[in-house]
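Taking the form predicted alone, here's one chain by itself in structure tokens.
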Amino acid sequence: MSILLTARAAQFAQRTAIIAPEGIFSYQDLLEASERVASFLLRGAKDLNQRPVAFLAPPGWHYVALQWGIWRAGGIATPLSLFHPRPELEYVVDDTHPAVIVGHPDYIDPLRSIAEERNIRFGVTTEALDYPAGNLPVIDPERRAMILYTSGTTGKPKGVVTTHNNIAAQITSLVEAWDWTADDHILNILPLHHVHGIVNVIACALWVGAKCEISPKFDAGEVWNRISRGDLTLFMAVPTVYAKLIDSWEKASPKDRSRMSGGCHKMRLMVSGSAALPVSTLERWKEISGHVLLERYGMTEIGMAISNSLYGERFPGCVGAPLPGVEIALTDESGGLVERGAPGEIVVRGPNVFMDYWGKPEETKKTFRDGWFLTGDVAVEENGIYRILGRSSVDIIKTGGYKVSALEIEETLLTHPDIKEVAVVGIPDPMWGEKVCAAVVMRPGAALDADGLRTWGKERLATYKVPKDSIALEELPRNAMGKVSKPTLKKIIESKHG
């Protein structure tokens, strides 16, 4: 991918590539900056030889130049999350053993101490961007390119490894399906440690020579101001963002509403993904913007796999048909194809599918059957259109566009001195898709302080993993085998909270 991206970038040399808080940068600027970054990482060596490079930078110019520089040096780009507290940063570093850790000046702490404690080389993005350019290796597109961490049913996140070819396949599939061109101009407000922002937005834009404008964080008012200028052609977000934009629009004056809606009318495509889109949100957004949001289905391991049509009818509550180059099937528990119209697990095959889980060969093996990747998601297909019914595991929660593991959250909450037992579930929520809720059994003499628990949790978990609601129970509901019954628990929480 780096070879293809850099070769393509040369075709668009003087065109604007990135608009970010740091300034406006051309494709030639990106090529030169990434060459300096790569030389900084190599520091005289010929090739990083597929060693991970962990990096932490806010969305913007530094992030993109770093990512490209890592690829051009022969390394594996491993973006860290701005939202992760120190223990979660340490987990990724300890799991990948990176050759270098690079941090933006605003995020040097705690990265420097993490690197020093492990005797790992540490660098600052400003140093890398100012480094003299040198000779770079030739990169085979079959090489590992990126590690993104995703939660799984085993608790701790797994590092999903994609090759340059995998990522190129994910990009070209979307470019074809959504008709990306060099005339496009997209605004990114998505986090850049997930495939949604990295591939669907930035990589697709840079593949075709388009403009990618990067906002450092999401602010509904700022996004509306930007949309209102009327020069954007695409926008992609998660359902929670659309819910917040709707709320902001409804609070605006009639004059501002007209300006905001007018900006939407000038776009050619607006996409929603990473979580189920409530039909009520889709319908209200259509009233406000004139757009029927295009829903699609994907995950870290496969990029995007299914999408509603760009030009044809879009079906509320459905994710559409397989994308170009992607094979989809629905299977039963034994791996056999289900009858037409019957629910089955989505399995995926194609060049878009990831290589492996970093350092976890057994975990990788479990998720494949006869060359098909097992998604764990259940769907039904009617007339070639797929509708997602849910997940085969109750321990994965999709909240605000993030996929989190209930087991990982439970493991952390159990380290609280006042908690004896805990179970975490996702409860349907119009704003978040699902909100993380915890049921706890307290130790004798202790009482649940929900606000205190959230404060404690934020020091140990990313904010979106911290339970939004907590209830205290005398005991957790269990089945005959002694396992917590999460369906029963969900009913208990829903009845208590309405």
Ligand code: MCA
The other form holds:
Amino acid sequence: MSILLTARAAQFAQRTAIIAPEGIFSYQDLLEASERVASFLLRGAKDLNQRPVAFLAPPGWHYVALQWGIWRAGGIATPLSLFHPRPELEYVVDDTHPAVIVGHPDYIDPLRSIAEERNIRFGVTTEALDYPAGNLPVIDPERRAMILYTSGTTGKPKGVVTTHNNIAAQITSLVEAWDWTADDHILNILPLHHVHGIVNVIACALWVGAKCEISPKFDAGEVWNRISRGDLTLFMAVPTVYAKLIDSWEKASPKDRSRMSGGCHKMRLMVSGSAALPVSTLERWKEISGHVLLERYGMTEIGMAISNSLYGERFPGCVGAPLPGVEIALTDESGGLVERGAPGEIVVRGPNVFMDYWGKPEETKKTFRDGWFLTGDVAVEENGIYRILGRSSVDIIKTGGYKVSALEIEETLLTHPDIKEVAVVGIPDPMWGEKVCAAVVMRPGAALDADGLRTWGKERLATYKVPKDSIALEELPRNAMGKVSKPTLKKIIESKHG
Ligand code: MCA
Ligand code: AMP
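Let me have the form predicted in complex with this ligand next, following on from the form predicted alone.
Okay, now the whole complex, with that chain kicking things off.
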């Protein structure tokens, strides 16, 4: 057997696969380029034997050729984030011990020195793409294919390992539910270190032989220009992207607005996910685009699990029904099924569910009960339709579609020499969904410099994790047990911001 996604490409050989800043590439181009990349990674060896390969490339041709090349060499594709400063890149490298680190020419610094300090082989994507093609191994799809880092309730991010079969199950479920065909043409504007961009957009498109157009970065004006051309069939994004597109549309002239809306009318489907879609955004988007956004629910560990329907009614504020092949149940704290209509934790079972957390068998064990994956999200179900109520942990924050851990941010802020105590919370925000905010108790004699703290934070954490607002308090609110009361803290911060 062979890797499922790449094995399908031969049947679409002459069709356009990727439209990217680097050019337009067919499926045949992708097969040839990934063969060269795989040969570069192998350098004469037979098989990478499920060793991770860490790589950093902007969304585009190099990224996809590299991902496929890693798979075809028998490695585990471990994408790094363009938004991570050196300490976060080092964390992933030290956690995965990759066989090779590969960087796009624009992102060699600091990757090369991270690799050299650890005696890890380093390569540049351009070298890999020029390497002579050689023999490649046959890969069993039960093998590990990808590691994506996700924040959890226990501090540092965990590497979520999926197999080729897991990824294929995640793709085929969406291909069936949303009727993907080779005639589709999608625009990706999402980062490529998360499931949303990697699986829902790029992998689904490449599975069916569709066209995948990749922007290196989200820019509302450019997205509107692209949509206005009227040849896209699909668009998928997080609620913050739709909020930004709405802002941009509101600022446009009447003539441009009609061009922008006209482009949307030509599409067959627009999807929102990764965070709760406010009903107000759904309604405004419908007025602007004529589309009722299809909202769906997913998670790094499971891909997509629940979705509103493509052809049937879509329910505002709800995420719909379980996707094909995915089993869902709502359970109470002891693991029993909740009564109909009562809130419960979403638990998930199916071939889409990940294999394990990289190098963390105990953490893996804790997130499964009787073969069901425990999501930590709470929902209710009525007539087969699920509505997400929130998360069981106050320490997980969703900002602009990124999941961040309050504990990880607190741990980092506590290393600041002027900070004595700190607590981080997510405050509801119309643009970001939730905004990361920090309350700090400064050491005697030190005063809070919020801008300075943000600059300091960006050297240590991805910018989206760095608190957008910080306030200084004499002491943190605590409950009778001495634990910081985050609900009280949220109220304090909200009242300070009016
Ligand atoms: C950028 N900034 C952010 C975020 N993004 N701050 C908080 N949260 C964010 N998400 C910072 C920037 O660093 C900058 O800081 C300031 O905010 C303004 O940035 P701006 O240029 O306006 O942002 P942008 O470049 O337009 O990015 C917004 C974005 C992006 C396009 C919404 O955040 C994004 O691509 N989000 C999607 C993430 C995603 O794919 N999540 C899926 C994971 P400063 O001004 O200080 O420099 S979830 C998933 O995969 C599961 C399976 C699922 O269900 O889908
Ligand atoms: P991640 O771990 O980054 O993959 O984020 C997964 C989390 O995003 C889920 O556990 C949910 O908390 C949240 N999420 C994803 N889609 C939705 C949605 N449509 N509505 C509410 N929350 C969502």
